[in-house]
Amino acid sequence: MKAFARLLRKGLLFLLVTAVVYVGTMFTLYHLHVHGHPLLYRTGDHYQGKGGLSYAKFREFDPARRYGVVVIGSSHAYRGYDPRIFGERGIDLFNLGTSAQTPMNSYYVLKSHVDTGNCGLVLFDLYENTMEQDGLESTSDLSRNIDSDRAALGMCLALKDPRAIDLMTLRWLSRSEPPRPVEGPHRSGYAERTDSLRTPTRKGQERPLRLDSMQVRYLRECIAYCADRHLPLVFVTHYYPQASDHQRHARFHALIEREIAGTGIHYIDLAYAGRVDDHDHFYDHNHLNAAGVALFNAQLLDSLSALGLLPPARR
């Protein structure tokens, strides 16, 4: 019994020693300054800087405040759900979509700012290449960014990934830090983006879908969440270019109507379903610009309406 305690105490004395210089090193790392930036910065290229969009917006959002639509997933949705294109038909928008976010992402958003208190419907913008990331990206982006403790450390604990510990004490370290300032026009949480391609859009070479496991997972769990909560959810794909993988989409496409057999949910696909050109309507490969997005709102809205989806317009 001694020996016993004589080894755990030596195993705790090992572990503290370790937090302090662990936490040592990474504050010395934060403050010492090179180029003007953390050298910290230069360690892992996992660290992203405070600030930007997803700061600004999630400082912007009122949870107080009663919103129709409320907007969650990756670049396809910050960058593709305009509110003024909604509030032209009485509903309030406010988008929470961020750089690459996940469905674990996207579920401590949900589980942290939207209750049916604050909103009429939940519009999940869904992307296959989202589904297959590890959440790493989009993490390291809200655990600086968001305005919740608790949503910053359940991702990083959702990780499993050793590199979530340096997050989070960034996070910490990082409290005091001035935000930097948004890049772009911006408003609910929506960027615009007015230019279009310059190069031509090239079909790739088709690739199987592999879908992470545990962002299938966390897809349920904010499927249960809504339902938990009686908070209406519609899963939503916005325009793709023509030369994208149709293939591949329609195999994405299968795999989520499987997901919601049986729940009530809608799944409003118009990936190929706009009369838009790879040229006009998108500003790189991936993302409509804002006349992609003109074409793309007026269809969702349309097809939202019909399925009686729509919460009542404002007075």
Contents of the next structure:
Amino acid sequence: MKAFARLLRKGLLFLLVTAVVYVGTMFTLYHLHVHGHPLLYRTGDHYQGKGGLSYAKFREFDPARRYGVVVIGSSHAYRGYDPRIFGERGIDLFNLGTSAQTPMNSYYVLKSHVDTGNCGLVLFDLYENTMEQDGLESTSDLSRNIDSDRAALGMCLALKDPRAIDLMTLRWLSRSEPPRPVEGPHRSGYAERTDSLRTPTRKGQERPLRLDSMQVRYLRECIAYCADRHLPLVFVTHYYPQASDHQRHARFHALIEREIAGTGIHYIDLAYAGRVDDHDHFYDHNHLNAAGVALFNAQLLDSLSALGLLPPARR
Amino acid sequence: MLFNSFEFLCLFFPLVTGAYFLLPHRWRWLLLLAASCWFYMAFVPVYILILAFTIAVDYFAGLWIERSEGRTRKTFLVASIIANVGVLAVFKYWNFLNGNLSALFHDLGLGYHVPDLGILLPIGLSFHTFQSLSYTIEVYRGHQRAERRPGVFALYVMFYPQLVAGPIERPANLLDQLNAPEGRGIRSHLDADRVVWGLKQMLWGFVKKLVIADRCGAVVDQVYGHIGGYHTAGLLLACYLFALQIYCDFSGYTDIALGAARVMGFDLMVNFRTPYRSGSISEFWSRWHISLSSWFRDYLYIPLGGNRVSRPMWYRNLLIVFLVSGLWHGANWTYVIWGGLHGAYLVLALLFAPFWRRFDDRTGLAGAPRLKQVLNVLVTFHLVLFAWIFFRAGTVQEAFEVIHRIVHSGGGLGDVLALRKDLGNGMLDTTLPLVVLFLFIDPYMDALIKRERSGPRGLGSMLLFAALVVALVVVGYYGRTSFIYFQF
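Can you return the structure of this protein in the form predicted together with the partner chain rather than the form predicted alone?
Whole complex next, starting from this chain.
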């Protein structure tokens, strides 16, 4: 017992000393600049800057206002759902999609921002690549840019990765740092690209599908969160280039169908349902440009309408 | 389960260690055995059956060797050796042998259609097989009493801290601690000083692995993955960093293993003693992977006759031991060449010893022992470095391509700048200063961790180890996961 008490005393003191050394180190590395950037950014590839569209959209989103549709998901989401097109049908859309947002990140975005009071329908854009990731990239972005400390902390804890401690510390250290401005046209969280793909998409090697178990677990959490609040949720996959791996996506589709079986949730998978050209409707090998978005959004709205899932149009 | 995983650090280790000290001494073996099974089965569960087979064979072999005499005794030992080597042959060398035979028959224009077994190499197979074998050999030699309790013997083979990458323990050390009297080994009491000592050693192991080895590994992987894209400077840098990577990866693992065992009251054997400070290849092997080199010395080199034979036979013995050591590491010609090079270095050192003595006398080096030692260390390190090229390369051709490009392709700072750009985001900018810092502090930390020198006390000690924890969190590299020696 005496040995245990001694250990405990020493352990607590060590933790205190470590915390002081850690904060001092992070403070120094953050405030020392090399070529205009904090030295801290050179210690790892997991740091992302403060500002940009992610920062702007969480400040622009008004939790007190009622949106017809809120979109969550990765770059497919914030590049693929144009509020103007939804607006033409009388639906207010806000896009909370962010770079590489995984279901784990989406869960905390949902939990901190979306509720029955401010949202009529959640469109969750699903993309297999984000479900294979550990969520570090998105957590790095959101931990700097989301306006909710709780959501940032939740994501960092969910990572179970020591780098998450650095991310939270950086969030705290950079509170007074001015955010960098948003580049390119954007509105209600949507970022538009009008250029087209210059090089044709070549058929890549077939890759196995390995979904991250944590992401699958958080996808279920998202479903449960919406079900608990009677918040309508629809999974969507936007157009893929024809040159992409059809079989891989078919396996992904089957997995999602299995996940939502019995929940009453619809999965509108338009990956290969559009009459799109790999060259004209994409700005890179993965993302739709404005012309592709126009086609996709129109088809999605028709699908939602046919299923009776469209929220009532604003008056 | 990896030592550097969340599961190990936050769940397995604290829970097992906590339960270990709470349990009555007589039940601790059962907890450790269950924990070791769990630890091993976290990789590929079914491979525990291989371990079970080895344990069963050697447990009974030990008992029967002890009970019998004369030729029967030897028969049981041979049976144990065949069973252990057989497991290695099937799971580690079958595909290698089959592939080589297939190529040979193809070259001779003969048909050969034996399919590969398509099996994954069970993790740590070479380690626990050798540990188990050392038991039956020691019982045969009469140095060790056969263990009566199968559970304790199983724990000797499976003790989780050193199960997958050593140190390859001897029964005289580990089995003795599993049967220790009150206050020692498995019957030790919670000792705050020992726990802190073990945790410090684990921490130093994690720093070596995550701050140095994995960072160096990212650079090395980039270069070895695109050999044709780099020239002399980039490739040389990768070779130097690989030397550091493998040292920090393996000795880091060993420190974590020794530290985890020490917390529970066990003293595992020392496996590394700052090997790159060796002044000769033979000294290198007395400082690098000591548990393996001493295993080969005791169970292969000495039985072959060691150095108590004619000179040609002595050289043959050295070459055999190092070729087998190369093959022990992996079923690939690159490892065989790596081992062969070390054997050749030793033989050449013996052959040229008179020449070097005359050289030292004529150049005055004999009268300048410190300078001579520095030169010896540099030469030894570069010989080891050259052999590491084969160890790291995926194929023999790849190794020769690296050597060819180092010699012929030129390219200086520009090549390193290109590598820096390829790695992105200051990876090299952070790694190189950390490597330089590590080279300065490693001898100090190594001696401190082994308690061969005194270090700062009180707050100074806390600050030192707090800085190591901070280094882990701030500059640790978390892109890689496994340890290099797990594949052996």
